[in-house]
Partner chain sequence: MSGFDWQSAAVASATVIAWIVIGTGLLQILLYLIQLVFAGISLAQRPPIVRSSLLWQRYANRAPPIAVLAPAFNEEVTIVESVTSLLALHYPEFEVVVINDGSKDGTLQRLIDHFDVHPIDRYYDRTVGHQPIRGLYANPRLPRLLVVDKENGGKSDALNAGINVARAPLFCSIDADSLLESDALLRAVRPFVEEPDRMVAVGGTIRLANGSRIEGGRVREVCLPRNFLALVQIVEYLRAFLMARLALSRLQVLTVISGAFGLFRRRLVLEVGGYSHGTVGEDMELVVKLHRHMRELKRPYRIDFIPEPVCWTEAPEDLTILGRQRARWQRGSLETFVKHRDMLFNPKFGRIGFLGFGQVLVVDVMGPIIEVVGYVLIPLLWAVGLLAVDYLLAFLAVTFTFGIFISVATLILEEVELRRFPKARDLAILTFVAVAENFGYRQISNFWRLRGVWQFLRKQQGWGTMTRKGFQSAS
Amino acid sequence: MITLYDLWTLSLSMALLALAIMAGLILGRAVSARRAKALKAHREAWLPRLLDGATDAEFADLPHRPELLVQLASELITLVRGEEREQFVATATRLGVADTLRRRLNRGSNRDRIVAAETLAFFPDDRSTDALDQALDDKSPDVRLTAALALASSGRAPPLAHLVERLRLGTQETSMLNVTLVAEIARDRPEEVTQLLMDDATPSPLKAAAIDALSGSGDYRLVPLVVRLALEADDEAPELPRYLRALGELQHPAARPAILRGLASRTWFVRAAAAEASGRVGLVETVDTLLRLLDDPDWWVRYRAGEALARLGRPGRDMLHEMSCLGSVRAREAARLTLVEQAAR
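Now give the single chain's structure, the form predicted alone.
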């Protein structure tokens, strides 16, 4: 049986426990605030000297905190350009930032390794290049891909064929970052990307990434290859719209067979991409098909068809005006929307 004394004892214990917890929270907050204040003071002391490229003697009187330096380097290195960046990187390297980043890339948490790889992209020394190259074999696919992007963005990537095999691009690694990686390499070594595209053994997702990377190059030699890929692709293949958009970017009339096939597709996103490509290439012969697509069940197809008609010049715009009065409800709405948008431009 619980006595009155037991209740008093229990209440007093709970009150003491609550006071102890509250005191702990207050103490923790005070320590945290003190640390934040000290960190802010250190940042304010380091920041101007880092940006000004101060001498070792000017850094000597500051508390050396490698973690703070790495954090500042990660934050600031993308904010400066040209000679300022080179000076910043040289100063950070002299202060041991690159050494800390390489250690993090080797032994840090997953997130730390990714941040280290991203930041090391700006450090052009051989040891950082070797560290990034070793990270291509990291256990984490995110770290591997980040290291590859860091090497590619700084013009230090291994041959693309080697990267494809090492990172299993297009097979196990199918991230959209593949497109960024291939585009980075295409900027300096487009012939390697073209070679990848020509190789029949290249997986379809990687071919699509290569086409995305090269479509803005204006190289008409790509047209027959992309047309062939578009004609051979399955009607529901996710890479088919990318082939069609690339043909639209290249704006060559030889894309006609692939675009005509796309306009008749059973898949809405293929019809939408084909309609967009038709307008970009200027295939006036597709006016009647585009008019039919103004009544397509899918809104995006109707929208792209309207855009394409507007791009086809006078014949397309005349038909849009006619459809805005005489078409079905969906076609009238699509035609009017296109005309309003065109008038607003």
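Residue numbers count along the first chain shown, from 1. Take the two forms, superpose them, and find the largest set of C-alpha atoms that agree within 1.5 Å; that set is the rigid core. Remember, it's a predicted structure, so these values are computed and weren't measured experimentally. What changes on going to the form predicted in complex with the partner chain:
- In a rigid-core overlay of the protein, Tyr303 has its C-alpha displaced by at least 2 Å between the two forms.
- Put the two forms on the same core and the Cα of Pro63 is off by less than 2 Å between the two forms.
- Fitting the two forms on the rigid core leaves the C-alpha of Arg317 displaced by at least 2 angstroms between the two forms.
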The other form holds:
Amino acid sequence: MITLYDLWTLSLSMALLALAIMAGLILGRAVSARRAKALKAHREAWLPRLLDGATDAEFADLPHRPELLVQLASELITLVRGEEREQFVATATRLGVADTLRRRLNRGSNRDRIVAAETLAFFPDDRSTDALDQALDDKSPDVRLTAALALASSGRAPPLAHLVERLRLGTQETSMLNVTLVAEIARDRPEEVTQLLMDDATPSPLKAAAIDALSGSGDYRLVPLVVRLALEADDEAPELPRYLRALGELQHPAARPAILRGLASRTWFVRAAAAEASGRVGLVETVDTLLRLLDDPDWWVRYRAGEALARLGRPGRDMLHEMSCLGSVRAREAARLTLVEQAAR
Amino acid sequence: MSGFDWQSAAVASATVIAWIVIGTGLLQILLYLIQLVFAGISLAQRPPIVRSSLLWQRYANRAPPIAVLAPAFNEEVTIVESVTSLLALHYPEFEVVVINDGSKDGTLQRLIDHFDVHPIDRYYDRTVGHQPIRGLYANPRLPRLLVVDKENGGKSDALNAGINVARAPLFCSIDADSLLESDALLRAVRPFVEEPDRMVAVGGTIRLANGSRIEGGRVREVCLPRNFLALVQIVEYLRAFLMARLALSRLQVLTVISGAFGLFRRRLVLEVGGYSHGTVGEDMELVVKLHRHMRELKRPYRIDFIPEPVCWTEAPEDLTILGRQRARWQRGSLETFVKHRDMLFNPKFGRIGFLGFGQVLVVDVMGPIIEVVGYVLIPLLWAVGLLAVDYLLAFLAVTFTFGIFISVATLILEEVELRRFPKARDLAILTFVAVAENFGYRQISNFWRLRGVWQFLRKQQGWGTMTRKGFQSAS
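Let's see the other form, the form predicted in complex with the partner chain, since the form predicted alone is already up.
Below is the whole assembly, all chains and molecules, this chain first.
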């Protein structure tokens, strides 16, 4: 049982202990300031030789500090391109940078492992590839995703289906970086992404990420697939507006059934996305529906409907002019200001 | 029949009072210790602070557009520099919405003259209420800038106008006199990119720029101020941000995102009716409303805090202004607590009701009152012989020595994990301040907070006079 007097002694001991630790840290800082100066001098010695691609003999004269080399390598690699980068990576590999990074990826702290995975993306050797592949099973989801992005950015990613399983993409890992990952893989192996989309077992968030990744490709073969997904999706599904936006980007008239369904949705964000897609695809037949949506209770739907009408060209703009005089107060305002904004562009 | 034993009754009453004071103090210390542990875990597991170029490479393609809302009231001295600095932020897609809240000085004219903005028409939302907008101004050559001129209604009213006018899915509320790090938005958006379906709001670390070298709207060199009050506030901000908010975020019970920098999902803020009027704690109230809303919808969500410094502000250096600020903060906390008191220990609100509101109850509602009662009564009761010396020592432990431990431990955490203060001398000075603040400053601070309680009880409104002098460079 702690007595009141014990509280006093406990607090005093804790305060004194904290002060003692702080004193140690201040002392440590004073010492490390000197070390930092030495490190800075070493850095200044290494930097020009690394940039100039010095010979091994020239490097041999310099003090070997693995942590400094790793730091310099991770800073410099992103600054150079093409042959210069290849040469730089080869030099860094010879100097043992890749070895240090692999060790860190295996045994470092969470932060060290992430930085190591990010930097190893630039080292194409088999051992680095293996190390990154092993990191796909790391205990930290951040490290796993970083390793996957590193492999994908350098065209070394394992089959997408394996990645989905190992990283639990779309179920546990729902980051927007999934889109980047899929887009990187689609650059070299688009068929794997299409297969992923066809697979009924693929989780919806991952399908949406894959569609986001592919929507800028202009590949019309995607249209029927995205239309099917949009028609099958629940009316309130968060993926539905992403499908509709992708259809808008693809700008193919075959998107019509999905857009018509979206315009009639009970959910505001679906109506807004469908209105936007309708304008992009140029579905003139939706003019009446879009006019009705100018009086939608949700501002975003009204805004997107106005924008879509303006995009539809003459028929849409004529109707906006008419609505700016005849519609409800809400619709009149939406129509008038859409016209003003369009004129200012 | 024996007579009433006044002596025993007095001793018993004194003991009860002492136990209430010591018990409340201990409860606060316990909460701080828990916060220290969780802040430590959070810092140890945080992702690396990467360079801006890597941040851009990784997040730029996926970062959603952001509207930066800068409310301005009588800011003619600093407005041009602040807006110029905001327009130079590194972020793929953003717009700066400056809301002139009916300034009585030349704030609007300075904006018109310097940025050559002209009246425009723009279609905007009217979901949340605010004072009428008198005009919108823009310049086609500066597509990222929009100036809103409205009738005066206070900071929350101005922010509501900004939320209505903004079109980005996220908005960042700032103080017009804050300085943002150039990559602040990229750093703060990371949780929204990584957890897009759950993230509701993100707060960032605010640091004090007093004493630092500032050039071109950027903090170029971090230095300590010479003013003692500013130094004490540096230690206070470390405790508030590095320890409390980081830990509360880790526990998912964060109830405050500072008005100086917060990133919010616009749609959800509209759903809760935007910022409330008639409170000086509108930043805290908004976060609590978001918790309530998401809990009622039974949707999984997160409200996070990032330990990376994103925003710099200048702390008051004189007692009058600082006292006014602290009384206002206290009043804001009490207003939010009382308005949402049904959330306290209510199982419907889960951990936010127990831990989040429990912490507000102990630290903000009971804490200052009981501590001041302790300062007056415990030494007095001991002096007249009604309390044993052990009670006095326990009281000193909970008010002074544990306080020193918590402050110094936060500095240790800072030094071990972040090392933001460049010189060993800075650390020595801050350690001295962490000890010294417990003798005098802490007591004055409690007095200010009591004044806030009094103002709350008298239902006093308003912010008091704010004096803007612009950032003072140490150079």
